[in-house]
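In the block that follows, a single chain appears as structure tokens, in the form predicted alone.
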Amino acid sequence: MSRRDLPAWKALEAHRPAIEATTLRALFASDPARADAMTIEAAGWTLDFSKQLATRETLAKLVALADAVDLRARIDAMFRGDRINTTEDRAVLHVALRAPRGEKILVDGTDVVPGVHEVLDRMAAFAARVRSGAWLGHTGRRIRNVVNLGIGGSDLGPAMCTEALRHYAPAEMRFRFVSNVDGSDFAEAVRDLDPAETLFLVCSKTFTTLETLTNARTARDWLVAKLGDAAAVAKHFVAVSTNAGEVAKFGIDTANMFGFWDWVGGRYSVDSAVGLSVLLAIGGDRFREFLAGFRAMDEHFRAAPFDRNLPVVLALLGVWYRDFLGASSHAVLPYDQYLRRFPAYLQQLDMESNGKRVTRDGTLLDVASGPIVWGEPGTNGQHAFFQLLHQGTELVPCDFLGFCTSLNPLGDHHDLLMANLFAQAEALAFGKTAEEVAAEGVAAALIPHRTFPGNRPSSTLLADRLTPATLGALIALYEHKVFVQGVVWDVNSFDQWGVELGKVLATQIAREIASDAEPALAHDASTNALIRRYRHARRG
């Protein structure tokens, strides 16, 4: 059955005109308890969604939709280890990565939790050796630089988390991330690094990812050229992979290979061995706090009623805007400089998961699926794109993220930062009417330009401070939000076939570019011409 045919979907369509006919000003005026009623707390986070274009009736109808698509059963199936990634016939068990010792989660009859902790223990022991100076490079010097080589989930998550938790990292260590196959990325990352003090983490499950292995080979050549000995590779490279043969062939000791499982998707893997750079940055104890934050949100998600469930409420509101109010994008606005990479991380998590056009059984969707996700930290974004948010013609729901306590208290900086967060959410919601502008004595010709329509929705997420635990809980919150939306839209949130075609064509074109003879090109006329132009320019 199409989602549109569900009585719960039809009820939301019938409800939409009532919301379109009201304003946030009117909703707050008519319901003095609105802010309290539309605030939820869990896992160290407080969600205020009272500035959303929704009422308690809207939420009840959205929860009815969640029930109609059997969300509870789908949640249970994921936590149970069922093969809910149907196109790849895999379980989806990133929740097992933060399961405590002693919990039992079965995949094909095997408890996976002991294996998770065996890898975590090995990672922690390795990180302790590096951080203490017990692990030395080829020339006997300690490691001060860590360069992560990965792409997609093997880069975005670790890069975001390492930046987010930089406050907790040793000041004498530097962490760099190379993902782009553009040589400039690698060149700039190592420009000021001493190879004798540099450790490379090669993150590729199969150890065949084109971009990652291209960068890894370049890194190996750079290291060997600088240190003059191929044997140096064993002390300056480790692998996050499951392909022991290729890892050994590269020159990495497989004792320094950290694996993960096919039930861990790349964009859900930062709390697996893929997060080795994060563990090196913050240490084993804080990494366990990071995992505990994930776990706290997992437990809330699994147990809380849907109308008081942070991931479910955020997800259902997203469906409300995407499918009933016509919003095509969603802005995520962290008011914390440490979270500057968080919107980029969410772009992959959300758009690779739910940017789908067919249902789980392969039929074309007749509803809108995942939105475009974007954002920048406040207050920078205010001086860039907030003009569109306040006075543009697009409806852009926003998530504001902030912390009550700064990790770097300097004068009144943090008070000013948070004042801006609260002010922007208020201004978006309530705006300024033409009458209010006129009452300020503004010239009549300027009144339209200085009127703010308001009714621009947002949620505010607050935590006490940015810690490993609150970051872990925040990531899990959005992981589960994305999953819930995939259930509502009936898409498989855990495959990514859309990235394959371009990769296949790129491999073919790379061979054609590298060919000594003029190759016979069988692409479209535009692509053929571009390849020939590039080959001509490349050969001078």
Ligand code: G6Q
The other form holds:
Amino acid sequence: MSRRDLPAWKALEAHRPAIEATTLRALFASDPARADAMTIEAAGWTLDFSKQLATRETLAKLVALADAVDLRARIDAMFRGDRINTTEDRAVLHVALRAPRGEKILVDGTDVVPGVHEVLDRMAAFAARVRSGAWLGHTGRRIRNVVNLGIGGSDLGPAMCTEALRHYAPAEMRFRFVSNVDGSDFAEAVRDLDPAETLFLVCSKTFTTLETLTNARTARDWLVAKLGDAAAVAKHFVAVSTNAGEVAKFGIDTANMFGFWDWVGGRYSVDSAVGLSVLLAIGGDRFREFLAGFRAMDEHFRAAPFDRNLPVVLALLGVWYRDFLGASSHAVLPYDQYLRRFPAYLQQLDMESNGKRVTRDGTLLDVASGPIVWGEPGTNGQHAFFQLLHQGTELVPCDFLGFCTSLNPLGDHHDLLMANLFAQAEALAFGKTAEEVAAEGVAAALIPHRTFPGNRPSSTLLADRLTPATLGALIALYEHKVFVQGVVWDVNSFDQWGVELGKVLATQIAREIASDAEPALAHDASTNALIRRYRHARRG
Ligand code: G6Q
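The structure above corresponds to the form predicted alone; please give the structure of the form predicted in complex with glucose-6-phosphate next.
Below is the whole assembly, all chains and molecules, this chain first.
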């Protein structure tokens, strides 16, 4: 049955005109308890969603939709280890990565939690050796540079978190992330590094990914050429992978490999061995705090009633905008420079998970699925694209993220930063009417230009301070948000078949480009011409 046929869906459609007919100004004026009633807390985060184009009645109707699509049963199925990734026939158990020792989670009858902790213990022991100088490079020098070679889920999470938690890392250590097959990425990343002090983490679940393996081979060549000894690889390369055979073939001793499991999806893997760079940056104890933050949000997600449940509320509001109010994008605006990479991370988490066009059983969707997710840190975005948010013709729901305490309290920087966050959310919601503009004495011709329509929705998420735990909780919040939306849209949020076709074509085209003889090209006329032009330019 299509989602559209559900009475709960129809009830939301019927409710839409009432919301379209009102304004946030009116909603706040008529309900003095609104801000309090629409604020909820969990795992160190406070969510104020009162500036959303929704009432308590809207939320009740959205929760009825969640009930109608059996959200509770689907949450239980994920936590139980059911094979909910049906197109790949896999369980989806990133929640097991943060389960405490002693908890039991069974996959095919085997408890996976002891294995999780065994890898974590090995990672922590390895990181402690590197950080203390017990692990030395081939020439006896301490490791000061860590370069993660990975892409997609094996890059975005660790890159985002290592940057986010930079404050907690030793100042003398450098962390770099090379993902692109564009050689410039590698060249620039190592340009100022001393190979004798550099450790490469080859991070690839499959250990067959073109970009990562190309970068890993280049890194190996670079290191061996600079240090003049192939044996140096042993002290300067470790692997994060599920594929021991390929790791050994590459020349990395599997004793220096940190494993994970097929029930961890790439974009859900930063709290597995994929987070080794994060652990090297912050150390084992803090990494466990990071995991505890995830876990706190997991517990809230499982236990809290849907209308007081942070991931569920954020997800349902997203469905409301996407399917009922016509929003096609969603902006995430962290007011924290350390979270600079958070929007990019979230883009993959959300768009690769819910950018789908068929339901779980393969039927074409007749409702809109995942939105375009984008954003930049504040205040920078204010001087760039906020114009469109305030006065453009698109409806863009926003998430503002901020912290009450700065990790770098310098003068009044933090108060100014937070003043801007609060001001932007206020301006978007309440705007400035033509009458208010006129009352300021603005010339009549300029009034339309200087009017702010308001009614532009946002949520504000606040935590006391950016710590490993609040970061972990934030990631889990969005992981579960994406899951809930996938349940409402009835898509498989855990596969990514849409990335395959381009990979296959690229392999074929790479062969055609490399061939000495003029290849017989069988693409479309445009692609054929582009390949010929490139071959010609390349051969001079
Ligand atoms: C994420 C995707 C994808 C994956 C990369 C890297 O969910 O599966 O982004 O993480 O393609 O894959 P490997 O880790 O296997 O190199």
